[in-house]
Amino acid sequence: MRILEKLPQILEESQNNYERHFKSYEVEELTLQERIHLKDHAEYKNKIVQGDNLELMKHLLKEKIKINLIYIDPPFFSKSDYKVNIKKASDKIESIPVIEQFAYKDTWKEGMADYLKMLCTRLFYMKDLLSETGSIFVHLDRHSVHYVKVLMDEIFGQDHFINEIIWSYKSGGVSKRYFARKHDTVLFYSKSENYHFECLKEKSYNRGLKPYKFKGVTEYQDENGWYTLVSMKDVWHLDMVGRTSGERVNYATQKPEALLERILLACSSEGDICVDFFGGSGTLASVASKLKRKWIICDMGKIACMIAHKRMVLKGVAYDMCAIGNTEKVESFIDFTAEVADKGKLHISLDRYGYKNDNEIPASPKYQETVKALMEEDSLKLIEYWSVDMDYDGHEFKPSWISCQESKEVVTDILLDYLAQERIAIRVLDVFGIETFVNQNIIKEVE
């Protein structure tokens, strides 16, 4: 059966899957992993959630959370699997090869029908989660956007289709067999006719770059020439996140902040809740924080969530790091020492990191020996992030000290202020996004 003939069946099955939720109402709860708490932390808590976005949507519906803006950048049906390159250097190991680690899959056993069913089911949930003034932006490319638009016309209504935005970019790689494919498509739909929208302006250069001097028309000049400001068009020429870009976080399909900034400025206000259910490297969270919006991002991938977590920590943003559903567990360990040093100081030193079972090393078979060598010779190089709660209450982990690998190495030996708290806790994330959590009573009293 051709895919066009399958669309009604995909729509019906997806709607049935969605409606079945309201009959069973079995909802997973969020598990708090880490609370990045700042002095200006408001009652509403931003969230990075690791797990199935479908479970998060059910949870948000149960909590009656209404979202003002949804942006999603789901898999594109590219029939490829995407990887993250992990680069490590060590004084103890002469040469460490780049480790290619799986980030997310974009391959589908039942082909396009399987892919569309996954996305269509979630679109029903997203429509229900949107506020009456809310909007949704779905970021795709040539592989599936035409089919998804047909489904969205049915779910959101043809009258609520607002724009087909073309993001045009420059990048390497062309073919002699077709015109270079250098754009993505973003479908913009509203929940109702009362959707929030602020018309953005862009430069429109005068012919010949000279002033027109028309009466009543304000003109401006920059280094390129004279221009006026006009309502923004639906073709956006924006650079990709290049190799030398300051916002690059080493994630294969990272989108530029400028793209998300236009969307958030146009369709949300300060204080609104903005959500990305395919959160990736956390671009929506980064932009929403800058623009004083509230946010939630979700991703299945441990590496994606770890990258987003580091990104937001480095920006000094308050939020909760959470998990939902049954996520794969790898048993890992961290050996450390915590000793009272001088009065009012606690010395913490990380000694060794690794996995309890060699059969559970999270790297692909090709890189198992590389990881084993690191574990034996320089295991702390596997750590990407760690944090310390100096007064752990046994419930909420709220770090008072954080170190994460950016351009510099992770600090592994620290001296912290200590006021004779009973218990400290340490949380570690490694290069694969694997979490290790330990807590320890400090027996020796400060003299």
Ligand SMILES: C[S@@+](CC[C@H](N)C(=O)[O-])C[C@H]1O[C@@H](n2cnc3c(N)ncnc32)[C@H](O)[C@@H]1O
Given for the second form:
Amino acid sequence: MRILEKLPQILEESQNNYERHFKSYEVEELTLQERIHLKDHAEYKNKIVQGDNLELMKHLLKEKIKINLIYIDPPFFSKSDYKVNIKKASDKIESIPVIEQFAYKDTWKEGMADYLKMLCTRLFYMKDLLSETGSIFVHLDRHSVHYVKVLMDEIFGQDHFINEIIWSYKSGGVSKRYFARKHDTVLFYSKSENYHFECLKEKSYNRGLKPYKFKGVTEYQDENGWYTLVSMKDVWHLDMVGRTSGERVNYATQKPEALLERILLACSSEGDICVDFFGGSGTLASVASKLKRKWIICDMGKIACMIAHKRMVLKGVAYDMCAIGNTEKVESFIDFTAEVADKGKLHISLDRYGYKNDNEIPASPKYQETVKALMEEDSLKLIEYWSVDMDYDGHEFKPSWISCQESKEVVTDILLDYLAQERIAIRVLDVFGIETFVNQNIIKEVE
Ligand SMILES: C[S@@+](CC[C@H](N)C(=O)[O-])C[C@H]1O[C@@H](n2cnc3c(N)ncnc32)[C@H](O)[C@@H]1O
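Could the form predicted together with this ligand be shown next, to go alongside the form predicted on its own?
After this comes the whole thing, all chains and molecules, with the earlier chain placed first.
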């Protein structure tokens, strides 16, 4: 059957999936993994959630959360799988070993219909979650945008279609067989007529770059020449996140903050809740926190969540790191020593990291030997992030110390202030995003 003929069936099945939820109300709870920088417990908790976004949507519906702005950048139906390149310096392996780690799949067993069902079901939930003045932005490209537009017209209503934004960029490959493909499309729909929208302005350079001196028109000048400020158009020329960009976090499909900034400035206000259900490396969270919005991001990938977590920790923002649903578990361990040292200090040193089962190294077969060689040299090289709660209460892990250096190795030996606490907890994330959590009574050597 042609995809065009399948669209009504996809819509119906997706709507049934969504409506079935209100019969069973089977909802997963969030598991809190780490509470970052949260001093004031009354404060709204921003969230990074690892797991399938469908579970999170059901959870948010149950909690009656209303979202002001949703931006999603789902897989595009590109029929490729995406990887993260993990590089680790080694004294024993000659060239710096690169481990290609699977990040997420964009391949679909039953092709386009399979893909559209996944997205369409979620769009029903997202519409329900939006506040009356809310908007949704769906970021796609040529592969599926035309079909998704038809589905969104049905779900949100043609009258609520606001813009088709073209994001045009320069980077990426070219072909001699077709015009260089250099744009993505962002579909913008509102929940109702009463949607929040701030008209943004952009520069429009005068012809000849000279002043027009029209009555009542304010003109400005910069290094390029004279311009006026006009309402922002729906074609946005913005650079991709390049190799040398300061915002790059080594995630294949990372989107530029400038793009998200326009969306958040136009359709949300300070204090609003902004959500990205396909959060990847955390671009929405980063922009939302800069613009004083509250945020929730979700991703199925452990590695994506770990990258987003590192990105947000370095910004000093308060949030909860959580998981939802059944997430694949790899049994790992961390051996460490924690001893009370002189002058009110606790000495913690990480000794060894590893996987409980040798066959469970979470890398693809091609890279198993590289990982084993790195681990034999120094197993702590696999640690990407670790944090310590110096006064663990047995329930909420609230680290008071975090090691999360970009591009440098993490420190593995530390001295922390010790105020007679009894129990510490340590959380480790490795380069694959695998979590290890341990807690232990403090060994008091010096009284
Ligand atoms: C194109 S990337 C998003 C990139 C992101 N905008 C950024 O700037 O880094 C799409 C993401 O969706 C995630 N994803 C795919 N299906 C998902 C699902 N059902 N639930 C949660 N995340 C999902 C993938 O793991 C991937 O990280």
